[in-house]
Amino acid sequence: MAIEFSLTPDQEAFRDAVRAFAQKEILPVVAEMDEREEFPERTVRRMQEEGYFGVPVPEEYGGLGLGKVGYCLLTEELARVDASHTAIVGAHTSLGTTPLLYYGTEEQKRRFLEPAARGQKLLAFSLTEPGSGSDSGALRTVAERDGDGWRLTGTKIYVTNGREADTVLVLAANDLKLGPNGGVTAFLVDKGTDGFRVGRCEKKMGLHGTSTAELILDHVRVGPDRVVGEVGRGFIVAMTALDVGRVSLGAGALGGMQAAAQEALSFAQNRTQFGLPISEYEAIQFKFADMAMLIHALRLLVYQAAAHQDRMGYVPKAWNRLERLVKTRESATVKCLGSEWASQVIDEALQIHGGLGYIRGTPVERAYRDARISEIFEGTNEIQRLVVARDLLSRGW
């Protein structure tokens, strides 16, 4: 396994371009977006125009062809400025385009993946239900045969981009008795399909620029061309997408913790107490040392995992069993540690700000609210620890 990793000049140029874009286009709207709790339509459109919704997708399918490393660079830089914009791109790219790229037919790639990668369509991913969260195989949304097609009936919750998406990847049970082992199928459902509607949109602690929607399917008919992958193999489709999402989530955690640490450093160098900037006191310096070590460690974890996924390619049939297991353990590790380290760093950054850090609307206060969900969504950290432990017990270190 390769350990050493460095960015190419093209990757560095892309990172710098995204950083400049985020500062110019996104930063000015973040405070108002957060306060009003509105989906940032204008800046989302600008990101689509820049090609940011298709960064890891090969050029032949409308993307920028920059792979998972490029995608993590994008995610890291967006997250330095705002977690909501990062989540919108992530729900579309990690969880929306990945299943199409890895498991879609050529017709599905041309019809759905290309416009999604070019920024002409917004995607969403719906797995969670009122009765199934961490137990993601216990779906109750059912898919019943209807001629050569299917009828989907059920309710999905906590769907990021659910209100705005043009197409949603819906996981449904084709056989409740089989569960995840042959009983779950992935379907593409378009906005406006008869029987398909958006229900409640949640009010949340953070990520105020994203919609977190309930989706209701009332005997929604889809044709056989809307099945992604094989019938009964939808759970594998979903888990493969989550492996990508968990690495990019780690990249988002990296960007968020760097931004908070920088805010705290600037504050500490300018905040005077007892006649000295508080950055001169050992108690504060130790906090910065801990922050710096965690940021450095997470960067290595994120980009090693992303580079590994790039080397594997996007044809699952070509992967051997060991590659799959390593990829899944790495993604669980990155997601779990990244989300927890980000929360730790942002909490310390808030502490350094003192009372100011607790004031609504400051960047560090917003970061504190936004960061907490990362330990929950795309698989709780308890689930990530189960993934790592079970792999360890199965095949050792």
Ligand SMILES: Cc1cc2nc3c(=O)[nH]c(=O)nc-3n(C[C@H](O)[C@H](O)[C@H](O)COP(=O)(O)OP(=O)(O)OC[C@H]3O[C@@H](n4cnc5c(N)ncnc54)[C@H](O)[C@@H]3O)c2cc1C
The other form holds:
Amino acid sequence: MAIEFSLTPDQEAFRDAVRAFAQKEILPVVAEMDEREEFPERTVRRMQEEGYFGVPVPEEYGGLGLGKVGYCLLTEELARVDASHTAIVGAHTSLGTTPLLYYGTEEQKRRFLEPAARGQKLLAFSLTEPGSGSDSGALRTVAERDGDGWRLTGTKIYVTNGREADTVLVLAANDLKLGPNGGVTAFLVDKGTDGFRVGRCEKKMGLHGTSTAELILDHVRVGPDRVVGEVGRGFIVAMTALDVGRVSLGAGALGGMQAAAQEALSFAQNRTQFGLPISEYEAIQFKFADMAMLIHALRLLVYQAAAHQDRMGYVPKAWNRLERLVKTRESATVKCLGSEWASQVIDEALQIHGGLGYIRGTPVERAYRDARISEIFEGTNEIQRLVVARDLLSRGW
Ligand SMILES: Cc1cc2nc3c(=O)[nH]c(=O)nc-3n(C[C@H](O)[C@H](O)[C@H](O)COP(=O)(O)OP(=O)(O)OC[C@H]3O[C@@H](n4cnc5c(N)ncnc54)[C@H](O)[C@@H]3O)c2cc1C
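Moving on from the form predicted alone, please list the structure of the form predicted in complex with the ligand.
And the full complex, kicking off with our chain again.
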């Protein structure tokens, strides 16, 4: 396992540019977006113009070609300012563009990946159903043969970007009996296709800038050119995308926890009680020490895993079994620890703010609400522990 890692000057310049962008353009709109629970259309458009919706996609397919490390830098910097913007980019990039880049045909890359990476089209990923969340292979949306194409019927839920997306990657069962082992296929479905509509959009505890939509498919006809990867191999397509998503989720956790820790530090140095700034008390200093240790550890985990994925490249057929297993375990580790450490750090940051931390509209209050979902989506942390435990039992430490 390679653990040496440093950023190139280009990566550092990109990180600094995103940091400046987020401060200047996103920060001013976040409080109102959160309060109104509105999709931040204008700043999403600006991020699209900057190329932020195609960061890990190679330049030949319209992206910035900065790999997973560049993508994690983007995610970390966006998350310092707002988790909703981060989730919108994440659902599109990790879960929307990865399947196309890794498994798409050359024609699909030109037709769907390029405009998505250039920020001209927004993508979403739809696996979850009312009856299948963690047990995602038990999905019941069916794909029936219809001439040379397919008809998709079923109901999907909790789709991030589902209301706004131009194209959704929908996982459906081409053979219910086979389930995830040969019976699930990935399809591209465009907004406006007959029989395809957005249903209810959820009200949520946090991530108020994102849509979390139900999608209804009523005999939606798609051609054979809409199958991503092989028929029956869609579950692998989905899991490969989630491996990318889980590492970038860790990068988002890193950004969110750093921002909250910094906010708490500034507060503690300025809040006087019993005649001293509260940062002078050891009970408070130890909280910051714990935060600093977790931030340091997560940074190493995230960028080691991202660099590993970059070294593996994006041609799944070229990967050996061991590489795949290591990648999946690393992704689960980053996702699970990152989300829990972020919740822990943000909770302590809120505690340091005292009563103010509980008041609606303070950044740490929003961060607290936004952070909780990371322990649940892209596979709950119980599922991440199952992934790690199974690999451990078969391969050892
Ligand atoms: C805001 C938001 C955005 C989302 N975005 C998307 C999206 O873009 N696309 C998409 O497809 N999905 C999305 N999801 C769905 C998300 O991935 C699922 O909610 C998640 O995977 C959990 O599934 P579930 O809600 O059905 O919970 P369940 O699977 O019903 O789990 C309930 C509890 O049981 C535990 N559990 C289940 N099985 C086991 C087991 N074998 N061992 C131990 N514990 C177990 C779980 O960990 C959890 O604690 C989103 C969800 C939310 C809330």
